[in-house]
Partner chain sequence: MIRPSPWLITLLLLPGIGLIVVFIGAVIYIAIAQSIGFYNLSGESGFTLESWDKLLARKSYWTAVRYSLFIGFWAAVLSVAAAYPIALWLRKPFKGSLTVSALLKAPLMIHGIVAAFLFLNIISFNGIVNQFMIWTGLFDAPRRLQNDSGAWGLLFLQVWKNMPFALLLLTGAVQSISQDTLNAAQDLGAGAIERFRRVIAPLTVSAMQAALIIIFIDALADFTFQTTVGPTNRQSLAQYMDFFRSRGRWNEAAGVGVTLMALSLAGAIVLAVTARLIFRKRPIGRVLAWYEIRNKEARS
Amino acid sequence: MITPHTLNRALMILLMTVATLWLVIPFTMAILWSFVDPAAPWTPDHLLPPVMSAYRWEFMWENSLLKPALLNSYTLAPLAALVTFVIAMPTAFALGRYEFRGKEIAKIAALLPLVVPTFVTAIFFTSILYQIGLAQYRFSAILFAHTVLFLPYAIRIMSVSFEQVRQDHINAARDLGASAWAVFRVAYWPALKPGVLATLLIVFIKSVEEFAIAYIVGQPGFVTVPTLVYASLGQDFNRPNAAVLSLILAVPNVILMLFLERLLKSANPALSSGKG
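Can I see the structure of just this one chain, in the form predicted on its own?
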């Protein structure tokens, strides 16, 4: 007789197996395609590439727009993360610390921009940027668009973090004569730290991976890694080159997401504030 415990364990093993295969197979295929030698194409009659070399990696580094794309992507992403975080803080503080009529509606309204497809948002921003004369400054225009586009993530994460701050710790610190900075350090920061890092990492990753804004607003002079992937796979359909770019785009973000998951697991809401 199968017990509920055995059934749950079997289902969990099955789920983990499917999830692992779902991740491992695409990465394995991308790695294999990225090492296909152009002198010996990988045809369906071969299980593995007949000849493997690092030619594609060397070619993409030396003879493509990969260098400026990396520079643009990894300059834009941290700036977008910082600007988005700063702009989101007042709204997140109000939603997390104050009680007012319509608060839940305001929380939902802050997330509504996520419903709009990014291509629609990109076209909308392009029109606005041309009207205000910012479209010619492509880096600033994309930074502005990314900031607005990712504000819902920052507002939601930080508002939840502010909700975790315990009022009794704040009151205790004030009763002991702590300065405003000391109150923030001992009562606010322990609860906010995971949310701050999560916000910065998520916005950073979303900015690096974002395609529509960079493609529509940035054309023709501004290139990022996602637009290069599209050029290799969408326009030219060069699968090995696209595999190289996909790995360059995905692997750092996967590492950051694993770090973020570990960070969030280490955050204990019961200990969300320090001692006064």
Second form
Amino acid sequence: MITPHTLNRALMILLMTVATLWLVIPFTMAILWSFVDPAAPWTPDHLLPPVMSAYRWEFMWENSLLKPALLNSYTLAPLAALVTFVIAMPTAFALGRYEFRGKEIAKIAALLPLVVPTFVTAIFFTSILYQIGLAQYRFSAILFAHTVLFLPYAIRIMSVSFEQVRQDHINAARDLGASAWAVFRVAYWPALKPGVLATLLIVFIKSVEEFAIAYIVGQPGFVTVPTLVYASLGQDFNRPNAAVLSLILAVPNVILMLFLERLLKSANPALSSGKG
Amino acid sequence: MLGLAAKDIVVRFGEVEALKSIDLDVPTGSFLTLLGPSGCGKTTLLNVISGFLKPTEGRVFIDAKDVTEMPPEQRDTALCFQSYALFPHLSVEENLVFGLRQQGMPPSERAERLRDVVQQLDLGAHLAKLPNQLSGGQQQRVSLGRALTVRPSVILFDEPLSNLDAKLRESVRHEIRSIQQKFGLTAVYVTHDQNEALAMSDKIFVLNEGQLEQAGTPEDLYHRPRTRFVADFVGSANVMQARVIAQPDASMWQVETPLGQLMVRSDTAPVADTVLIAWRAEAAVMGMGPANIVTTQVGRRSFEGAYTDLFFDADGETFRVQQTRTTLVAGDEMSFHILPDNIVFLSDTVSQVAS
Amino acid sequence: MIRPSPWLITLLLLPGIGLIVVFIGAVIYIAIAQSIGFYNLSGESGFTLESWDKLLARKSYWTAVRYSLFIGFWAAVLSVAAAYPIALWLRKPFKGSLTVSALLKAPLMIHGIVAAFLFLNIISFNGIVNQFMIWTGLFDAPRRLQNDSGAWGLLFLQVWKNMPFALLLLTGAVQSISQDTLNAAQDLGAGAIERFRRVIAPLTVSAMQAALIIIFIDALADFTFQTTVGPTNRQSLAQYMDFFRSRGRWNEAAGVGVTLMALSLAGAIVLAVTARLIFRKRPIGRVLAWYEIRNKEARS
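Could you give the coordinates for the form predicted in complex with its partner chain, as opposed to the form predicted on its own above?
Let's see the whole complex now, leading with the same chain.
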């Protein structure tokens, strides 16, 4: 008879194989390709690239738009995180601490940016920018759009954090004569802290990853890491170069995501990661 | 005829032996209770019977058919859960006919069965409601009804009353018993509540640490406990050590105890010279009697409503006697006697007890 | 909780919800307005259905609509169908289940464009898949697998990226079903399939709907996967919209944008209602029963 135990073991082995096929092999291939030296192309008759060097990495660093793209992406992201956080705070506070008519409607309205396809948002946002003549301020326009687009995440996480502030802690602190600042520190901050970090991190990651807005609003000339990688997959597809860029986009984000996952779990097990 | 039988059931979880060779016979139409403290293995045994747990060793028979290898969905059992486990997305009606649907019973017959059960349990007003719109007591009835509609060979109860308040518990207890008798159901009932067990069962099976302590009718168990565990668990009797000093006749023994010399009438002989004996707190009769007169001082008094507990110390141990109405208070002297029939020998050896 | 004055609430909601509503509202408004001839960037503006007429008369428009619906529907259904068995398997923790679940959810963390590159790399002409197929003897020579006209590669990538998301939603939902409930169903004679159909699916239908809707909208409006690994003989709606935009044909781009939004909404509703009808007809039955009772009461 097949016991659940042996069944599970068989399934585990099957799954590990599948996981290897769908994660390990693709990434190994990408890493290997990024180290192919142009002196000797990697032909199908070789299991590993014949000559490996960091040439491609240096070349991309020196001779592509990588530097401006990194600069753009990594200035946009922290700014978007901060601005989104600040704008989300009052709404999150209201949703988390107050009971009012129309609260459910407000919660649904907060999800609007997730429901309208981003590509539609991107294209008609540029249309608006042209109409009001602000199309040349690409950086600010993208920052603004990112802020609105990622508000749902910030509002959701922060309002749950505010819900978790316990009224009896606040009352106890006030009963013992605490000042407003002391009440904040002792009752609010401990409940809010993981949420604050999670919000900043999730908006940061989303902004670094965001493609549609950056691609449409940024045309022509404004590059971010995702638009650069996208471009490298286009007409002049060069596999080693694309491999380098893909890894530059993927690796830091995976690390940040792992960190975020942990943070969200500690903040609120029910939330866990949103959509990647 | 046996409705349910389990032979030499052993269940091991790794190193832990949850059930150590249990034998169980339930005649068709009788009500058996598995009684024991939490962790004694009673729920494990229930899971073996219902099929959710495959025993490490042993066989299970329902209506003389070996069902050991049968998955739960094919066994002709129906389980009433402690949590009720009603399907939250289905109406009361849909919950009630769930089992019948699985059997593929035609709608007309289904409706008939449903009508019977609804009438029996008085659920008519709630058929269209969802489970979470019902009170705990109503949910309990639906859970009972859901098990009854399939008319199982064996109906199983896993502490079904533990989430009800005390008053409701008593009325539902009677209801379950009367339905079981009316339909002639073979029932296995798991509980840790000795009152429930005593009031409902044809036969009680006391389990302790995966082993059978004693099986018998409620009266048997209460009046003739065989082990210290049963004496204590079923109605907390007074247990004390006794040394046999004489045997005046075939069924009468004279023993030396912390309360002085006592006479014990028993059909079975004590297992050793020094044994444990047990007597019930309410067996103490105030005033003089033919034998076993004890005179002592009341240590503490506790009024419990229907009766009053009076505690006293002897030889460093505390004993309890129960009186329906008494004016005695702490410090008063009291005399009572215990009839020799009301004292029983326990079968545990004294060294076992000491450990 | 405290009931504050409506003014305070409005003030607090204004920067967040207010901004969202104004921004998204403006986007939708502009898309609709441009599709019917207003806000033209060049030339005269004014109400006209001309661009809609032109658009609807184009074969390529209908191809794009059908194709995007096809991708959206199958991406959503396949992802959810693949995620269910895994979610049920991982319902009760066992040794290694956390590792398995982390591995399965890993694609959530990988950017779509990176995923597209990884995939292209694997299926390229001299890539590992071709090599493997030649080694097994199934292929005589390497084949061109990129941008296959059947969109199989694209669908695979969609499921690869979206299944983990469905898994995330379904795992939570499946885990919240109590073991007793499942045991009760089994005890009453329900086998594995019946338990899924009558208990698990109805109880997780909200998570199923959420997963279907979100994946559907995402895949319907896909641009990056389509332009990197999708078939070259067909265009997705997002690609089609960008095609018009990049040529400055804003009215037609707007028409496609409005189509995209309408299809998102309609598709989401259809998927959600269908899922509910298949797995949970009871609530509707209950509403009817309730209505009947009310009617009877009213008459008597």
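A quick note: this is a predicted structure, and the numbers were derived from the prediction, not measured. In this text, the rigid core denotes the largest set of C-alpha atoms whose superposition between the two forms falls within 1.5 Å. Positions refer to the first chain, counted from 1.
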Point to revise | Flag for Glu62, CA shift 2 Å or larger between these two forms after aligning core | key: no
Check your understanding: Can we say the CA of Pro226 moves by at least 2 Å between these two forms when the core is superposed?
Key -> no
Review point. By the 2 angstroms cut-off, has the C-alpha of Val217 moved between these two forms once the rigid core is superposed?
Key: no
Check your understanding: Quick one: CA shift at Ala40 between these two forms, core fit, Å?
Key -> 3.8
